[in-house]
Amino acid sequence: MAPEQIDPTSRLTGRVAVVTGASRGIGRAIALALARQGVKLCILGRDPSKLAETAIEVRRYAPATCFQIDLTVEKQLQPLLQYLQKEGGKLDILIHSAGIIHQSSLENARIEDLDAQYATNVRAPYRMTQQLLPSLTAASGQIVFINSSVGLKVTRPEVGQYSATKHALRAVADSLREEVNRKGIRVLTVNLGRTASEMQEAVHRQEGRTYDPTKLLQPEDVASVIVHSLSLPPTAEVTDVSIRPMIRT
């Protein structure tokens, strides 16, 4: 099937992007939005069937290569690294969308849950960025960290573990930006309020709340903001964006 029409005015056509968490939700929406801009994609996720579904949609617009990866297992990144090297080592955009959440009071929280959130939400993007930074530097690339509103300020209970990892991820992004700005690399943190997704549905269920995705941010809303930020001319850099649902619930 021939590719569908991409945006002919896009500044991103022909770029190469890696998107984590692309199996579903926000990561999937970002991958599809970038494909519509003519971006060649490497999409990463843990669920092979969901990843394949994303690839089918993405390939309507642009080439995509799938990598079934558990980001907490560092050696599983090797196929991606080898692929990028084989393709000339080019990488223009790295988007960290993968993440997990466990909610509990500090009194009852399991330390294993803290360790798991740290491994996925902090260590994995840190290490992945470290390994891909030479390619991003060569391309004067862009890095996007999908974060959370609780990475800025905690306004509800039982998110201490998750919020701590998101504060840490923000620190990683801020420090990295200071290190790579003069190399022409842009670093963006996107702080999200509640966004319609399987993760948010599970959070609502745990909180005993009715899940109504129509009242939340949509993944496509997030993807649109990211595409616009990535498309800015090289004279401008968006460093932080906060997005929340229009209607507060």
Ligand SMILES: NC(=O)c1ccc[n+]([C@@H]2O[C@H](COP(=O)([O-])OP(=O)(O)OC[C@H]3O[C@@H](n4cnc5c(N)ncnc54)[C@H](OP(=O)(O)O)[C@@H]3O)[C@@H](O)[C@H]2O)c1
Contents of the next structure:
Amino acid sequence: MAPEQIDPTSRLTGRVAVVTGASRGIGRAIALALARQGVKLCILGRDPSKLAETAIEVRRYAPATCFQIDLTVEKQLQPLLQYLQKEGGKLDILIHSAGIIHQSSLENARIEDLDAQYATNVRAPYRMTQQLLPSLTAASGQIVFINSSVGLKVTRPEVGQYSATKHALRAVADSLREEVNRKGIRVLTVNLGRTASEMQEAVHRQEGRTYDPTKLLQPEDVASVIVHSLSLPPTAEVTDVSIRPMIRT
Ligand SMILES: NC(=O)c1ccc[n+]([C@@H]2O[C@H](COP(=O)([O-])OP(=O)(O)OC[C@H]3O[C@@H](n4cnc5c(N)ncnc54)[C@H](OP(=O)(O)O)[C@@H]3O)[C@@H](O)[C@H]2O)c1
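Switching forms now, from the form predicted alone to the form predicted together with the named molecule, please provide the structure.
First the chain shown before, then all remaining chains and molecules of the complex.
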């Protein structure tokens, strides 16, 4: 795709973004949508072949650098931190999309699953934000936390562990916003209903439901709301957005 297909009116062109969970699903769609605005991307994930697939798509529009990182292993962030320093030490956009879910009743749940979800869904974005804050401050940047409708209110069983981590993530985002707004940094939480992705396919399988991705929220819908929010002038901050599928099954 020729670069002239980048949105010529975009406020985001030339910005630098880090997107976690970019190897698939919602993170990949966000990376691609940002690339279409001319944003230079650092795309993160564990699966190198899936990351490479995202990179091929993204590079039709904008430069992309892949970082094969397990976010639960703190020292693996080093190459990203060094890369950003080398590029001038500024980061305009940080998107936390990586996440995992384990569903089970409290009675039957494995405590290791709670620990794993805490490590991926709370500790990793917390620590990563902490380490990237100087670069975000230098750019008066924006941070997006991909959260869930069950991070707001729980209306179904067997999501206690996952939902607890997403409630925690919202608390992290809300506190952070109060701390960094004065530095010119904006913080957005995006609460999603069921969105077509491998994660949601697995959730359907586990719940014994038929998976029809066409009836769900699309990753591209989510990406489009995020691009719009990030594109607002610095006089405005979107703090929380809830998006759900139009069809409820
Ligand atoms: N899909 C939904 O219905 C839905 C609803 C509400 C909220 N969400 C939230 O939306 C976000 C994205 O979900 P999705 O549906 O796109 O899920 P997905 O298709 O399962 O993708 C998850 C992404 O997270 C990455 N990831 C997981 N653990 C990681 C780790 N330890 N280190 C690095 N990367 C890791 C995966 O990378 P690798 O595969 O390369 O490891 C993958 O790119 C999550 O935070 C999820 O909780 C999803």
